[in-house]
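Next up: just one chain, as C-alpha cells, the form predicted alone.
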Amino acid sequence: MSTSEGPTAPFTTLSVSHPQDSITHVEICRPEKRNAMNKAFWHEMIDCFNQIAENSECRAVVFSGAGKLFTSGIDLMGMASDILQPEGDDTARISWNLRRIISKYQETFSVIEKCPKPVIVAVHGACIGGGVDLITACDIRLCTQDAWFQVKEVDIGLAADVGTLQRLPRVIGSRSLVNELALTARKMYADEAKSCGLVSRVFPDKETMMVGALEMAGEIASRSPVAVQGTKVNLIYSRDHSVPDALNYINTWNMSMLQTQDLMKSAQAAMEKKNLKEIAFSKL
C-alpha cells in the first residue's frame, strides 16, 4: 500500500490511492522531511478530508506515512513566519491573528473527526508532536513494534493546541499518565501504546501493518455505509455529551436512519449465512 511516486496532484504532501474499492488510502509523503508538516500540508488535509466527506464511493480510509517513520511533527522552520511573526500593529491585533491561524491549524486534524468515514491510522516508527494530534483524531490506531510517541511541544517552549491535550485524555482514560507524557516529553513505545489503550493492535512491521490496516478498511466497508457512518457519528457525540443526551440522539437519528433498505439486506445475509461482502449497499 506505500507509494513510491511521490504526492498525487493536486496535493504536494499527500498521496492519495485506492488500494481496494470503497478504500482510500492517503499517505503523509514528504520522507526526505521526516513527513514534518509544513505550511502546505496544514490547508492540504483539510482539502483532501473534505472531498473523501463528499465522496460517495469511499466507506472507509487508511492513514499512514511514506519512508522510515510515520512523522517528525510540525515543520519549524516552515511554520516560523506564521508562529513567531504574526501580522499585527499592537497586541490585540497581533493575539487575534494569531488565535486565527491556530484556529486553522486545528481544523487540519479536526476534518478527520468530521470526516463520516473511518479513518484507521497506521504508525511506524516515530510519531512526534502534532503526529500525536493528528491520530488522536482517527477513529482506530494501529502501529508497528518499532514505534513511538512523543508529545514533544514542551520541549519547545509551547503548549500543545491542535487536539492532544483534549483528545488524548478521552483516548488513554488515565489523566495522570496523559500529564505524565504531556509534562515530561517522554517516549511512549508501543507495548505501553497498546496497553494504556492508544492504539488497539501492535504489528511486527510495516508490511504486515499495512496488510492488517487494510483488511480491517475491508472488513468496514462491507458494511452497510448507512450504519457504519452513523456508528461513527454517535461514537463521536456520544464522546462528548451525557449518556440521556447521547441516548436521546441516537433515538433521533435512527428514526430516519432505522428505515434503510440496508437494514432488511444485513438481516436476509446473516438468516442466509452469507458474508457482507456478497451484499450490494448503496454508496452513501
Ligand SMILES: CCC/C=C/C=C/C(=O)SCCNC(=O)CCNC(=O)[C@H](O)C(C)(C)COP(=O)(O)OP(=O)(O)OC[C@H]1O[C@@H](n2cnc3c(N)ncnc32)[C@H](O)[C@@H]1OP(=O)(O)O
Contents of the next structure:
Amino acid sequence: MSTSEGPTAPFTTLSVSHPQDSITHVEICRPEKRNAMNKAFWHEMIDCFNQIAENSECRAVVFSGAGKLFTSGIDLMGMASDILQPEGDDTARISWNLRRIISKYQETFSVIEKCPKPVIVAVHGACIGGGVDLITACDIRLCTQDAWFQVKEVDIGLAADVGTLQRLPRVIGSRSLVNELALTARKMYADEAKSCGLVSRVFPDKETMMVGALEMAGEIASRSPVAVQGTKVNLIYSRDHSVPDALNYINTWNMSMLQTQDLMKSAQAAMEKKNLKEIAFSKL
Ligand SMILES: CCC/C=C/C=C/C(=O)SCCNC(=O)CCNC(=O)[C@H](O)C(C)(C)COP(=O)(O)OP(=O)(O)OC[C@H]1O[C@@H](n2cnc3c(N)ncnc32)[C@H](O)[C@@H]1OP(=O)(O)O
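Could you present the same protein in the form predicted in complex with the ligand, rather than the form predicted alone shown above?
Now the complete complex, all chains and molecules, led by this one.
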C-alpha cells in the first residue's frame, strides 16, 4: 500500500500506486483538508478510473483515504463557482448548464461502477456526504471500528444527487433505514454499518484493514480476469434489471466468454487442487 506520501502525477488529489502485481491502490490525498473533494478531485477520479478500466495489468483496485479520516465530502470552500453561480443568460440556459455540471459530478462515481475491475473501498474515520456517494459505487466496502458514515446533504441544503439516493437503497435492505439516514443526516457507526450490510467487514484499525483489503484484492486478482470482470459486470446488470432480463444478458455474455482458455485452466487447477495463484492467466 502507498503511505500517503502525496498525490502522484498527473493527479493533485489522488495517489496511485501498485502495491502488488495486478493490484492498483488509489488514495484520496488531501489530508490537511480532511480529503475534501475539491474541483480537481471530481475530474481526476474520472481520468483515474478510465485509465484503470483500460489497463490490462490491473485486476483489482483498493481505494482508501490519506490521513485522519476517509473524506469530509464535497469541498465546501471550493463549491461556490460552478454549482452556486452557474452561467447562462436566462433560466433555461442556467438550468441546462447545471444539468451538464451535475452529470459530470455524477460521472465521478459512476466511473467506479463502469470500471470492470472490482473496487474494494477501505473506510477509516469519517465518511461524509460525497464519501457515501463514492462508497456505494464500490463493489466491496470495509471499514475500521472507528468509522462513521453520514448522508449529510440535507444539512447543506440539497438533495444528494451523485449516487447515494440511487445506490444506497440497493445496498441496504431496509428502506426505512435509508430514508432515516438521508432525511435526518444522523451518523451511522461501524457496528450498525456492518449489521445493515453497508460494509461487509469491520477491522480494529486502519493498518489491519489495509492488510485485509490487500489480501482480498490478491484473492480476486489471482482468479481468471475473464471470470472476475464478467462477474462484476453481470452483478451490476442484474441489480438494475429483472431476473429474466439478467439471465438473458449473461446468456449472451457467456456465449463468447465461456470460450476462454481460462475456463479449462481454472477447472484443471481445481481438479489438481492447485492454488489459483500458480496459474498464469492472460491479461485482459
Ligand atoms: C453536485 C455536487 C454533489 C455533491 C454533494 C456533496 C455533498 C456533501 O459532501 S455534504 C458534506 C459536506 N461536508 C461537511 O459538512 C463536513 C465538514 N467538515 C467537518 O465536519 C469536519 O471538518 C470533520 C468532522 C470532517 C473533521 O473535523 P476535524 O476536527 O478533524 O478537522 P477540521 O479542523 O474541522 O478541518 C481541518 C481542515 O480541513 C478543512 N475541511 C474539512 N472539511 C472540509 C470540507 N468539506 N470542505 C472544505 N474544507 C474542509 C477545514 O476547513 C480545515 O481547514 P483549515 O482551517 O484550513 O485547517
